[in-house]
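As structure tokens, one chain now follows by itself in the form predicted alone.
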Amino acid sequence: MFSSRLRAGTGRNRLALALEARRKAGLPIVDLTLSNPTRAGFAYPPALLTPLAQKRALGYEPAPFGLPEARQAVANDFARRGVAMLPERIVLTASTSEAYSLLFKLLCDPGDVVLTPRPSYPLVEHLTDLDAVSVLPYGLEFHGAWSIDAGGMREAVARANAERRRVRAIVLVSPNNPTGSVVKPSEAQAVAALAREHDLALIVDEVFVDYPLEKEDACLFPAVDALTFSLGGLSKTVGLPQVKLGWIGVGGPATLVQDAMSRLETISDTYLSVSTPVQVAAADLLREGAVIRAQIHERVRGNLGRLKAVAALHPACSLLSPEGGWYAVAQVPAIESEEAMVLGLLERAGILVHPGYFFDFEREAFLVISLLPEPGIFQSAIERLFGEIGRS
């Protein structure tokens, strides 16, 4: 009766029926996997949001693409980060989630395949599925710093073709979540060149290109002469996952762009789905916004030193420092299975960790710690954590 598309449920894992099990106890729990930057003890402008009640917001005017003023807002937005985009090359979303899938109906036919990097969030999985859009992975590789493994995707690409698969499109995520690795020049030109070779189109997902760790500029992708898509939204950029907005910005040959601006007219036209008010108050939102990205840049970068000064107390374990975003993955002793550590870890110190697993490491140990909660409680949440492996 259902579609394919939709993957069995195989029920809840072990680590969230414990959990569950914990917060019916009333047990505390230190929540070191925290995404949500509005539960993280942020100063919110109290009035922030008011730009959303505008007299205007209450008039209805369709726009595949999104309102001339909003798609200016972000174009400006760019221009901050120091990347010139016209507002006629932006497509409005009411998230990056369906930026994605927006995408893969204008690149692919169902079986068409995208390349994905490994390891990453494992979202795009699942909206590739709902797209009926088969994946192939290439790796990120640690020896020191993060890289791609560019000949793994050049493979990737060749067994598709040997296979008779269509690949139209390769998935790039910088900085990467949860490896905060970001995508260098090098690699950059590498991977465009790849796409032109094959007449594929580039997925760049920038949603944390706001929060370098490692040094002051803005690790943003740079242009390349391939059709590029450019994700991003006021979740991160903001800290405002609640206030759904989104977009494209796309870059390219111009001939490419313009058949691709035309198709997806036709998309966003089908389902105009960013609200109104959203789009009246993008430009008060990007601009007043500024303060809490501010607080979270800050809070990222000092809970990352508080994380590195910790785990040189512990020379079993290491840190596989992240260049931006707001997670890090440290590498533990493999002496018990990832599952069994992260259960230990909770039940026995009310710490909550993701394991490597979830995003597709491809052997153990790692855990994935987010750099969101505030400083003392991340103090100490680190000491407790890496003591518990220290006494495993």
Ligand SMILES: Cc1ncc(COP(=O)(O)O)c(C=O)c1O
Second form
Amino acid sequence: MFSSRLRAGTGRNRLALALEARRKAGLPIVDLTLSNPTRAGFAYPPALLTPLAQKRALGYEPAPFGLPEARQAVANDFARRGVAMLPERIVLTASTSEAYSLLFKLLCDPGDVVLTPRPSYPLVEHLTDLDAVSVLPYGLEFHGAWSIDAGGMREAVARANAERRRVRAIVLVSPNNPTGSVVKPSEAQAVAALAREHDLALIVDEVFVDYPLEKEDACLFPAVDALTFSLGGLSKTVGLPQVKLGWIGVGGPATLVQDAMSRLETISDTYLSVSTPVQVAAADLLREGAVIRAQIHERVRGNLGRLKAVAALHPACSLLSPEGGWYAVAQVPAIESEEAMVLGLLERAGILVHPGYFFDFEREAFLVISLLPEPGIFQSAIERLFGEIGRS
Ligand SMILES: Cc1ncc(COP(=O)(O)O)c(C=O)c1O
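Output the form predicted in complex with this ligand next; the form predicted alone has already been displayed.
Zooming out: every chain and molecule, the one shown earlier first.
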């Protein structure tokens, strides 16, 4: 009766079951997987969401790409980061996840292939599944710093072509979740050259672009000569995932951009999924939300410093230093499986971390640590975590 887009056997994993049991037993949990900024103790201005209730929001003026003022507000936000993006090239969506879905509909027939980074966060594969798109991974490698396995990416395209599968797009997540790796300008140019060679589009997920952890402008993706879709949204840019506004900025050769926009118009017009209140409020939310962005930025930078200091006391462990984003990855001795390790940490210390295999790390043992928790909680949790790992 049902489609095969939802994978069979997507039951709950052992960590989810252990977590549920611990919650039921009323035992404490320190969540080092936290990704929800609204639960991280930031001081949201009480009137931040007042613009959603403007009188204008009572009227409905359907516009496939979004209301002009909202698209202008997003263009201004690109400009804040030093990126020139015309409002006419901006498509509003309800979220970044939805933006992916619109792009898969634009670019892919069922069974077509998109290249995705590995390790990366699992949401992309759920999104491709739901649009009946296949993924071929390309590697991100860590040799003191993260880089794209460019040869592997090329081989993946060649392999797919040899198998007569059509590759349509390359997904780049920069900064990536969870590695915190940023696509370097030279890598962006090399990927764009591959895209031009094979008529591929680039889907550049930049939701964490506002959170550089090393150099201030390190996260900016350069303009390249290939059809490029830049994805972002309020959920990370101003810490408002519940408000539901994302966007696609379309760049690259003018004729391709035009073709893409006219097709995207049909897709967006079919759903018209972005609410009017969020569109009339977009300019205010992007402007006033800067205070949340600043708090998040200070938090993740501070917690990364704390993590570096604690990790330095445990020479058997090493941090794969992130260049941007909200997460850090620690490599720890693989004396037991990642699954046993994270279950043990939860049971013995009440600390919840994600194992590397959730994100398709090629080997063990890696732990993914969120940098969002409140500093006091974070500090004691990482001290305990590294202490526990040292003991096992
Ligand atoms: C890299 C990345 N892209 C996109 C998303 C989804 O963002 P949104 O809430 O706008 O759908 C997430 C969510 O955590 C993410 O980590």
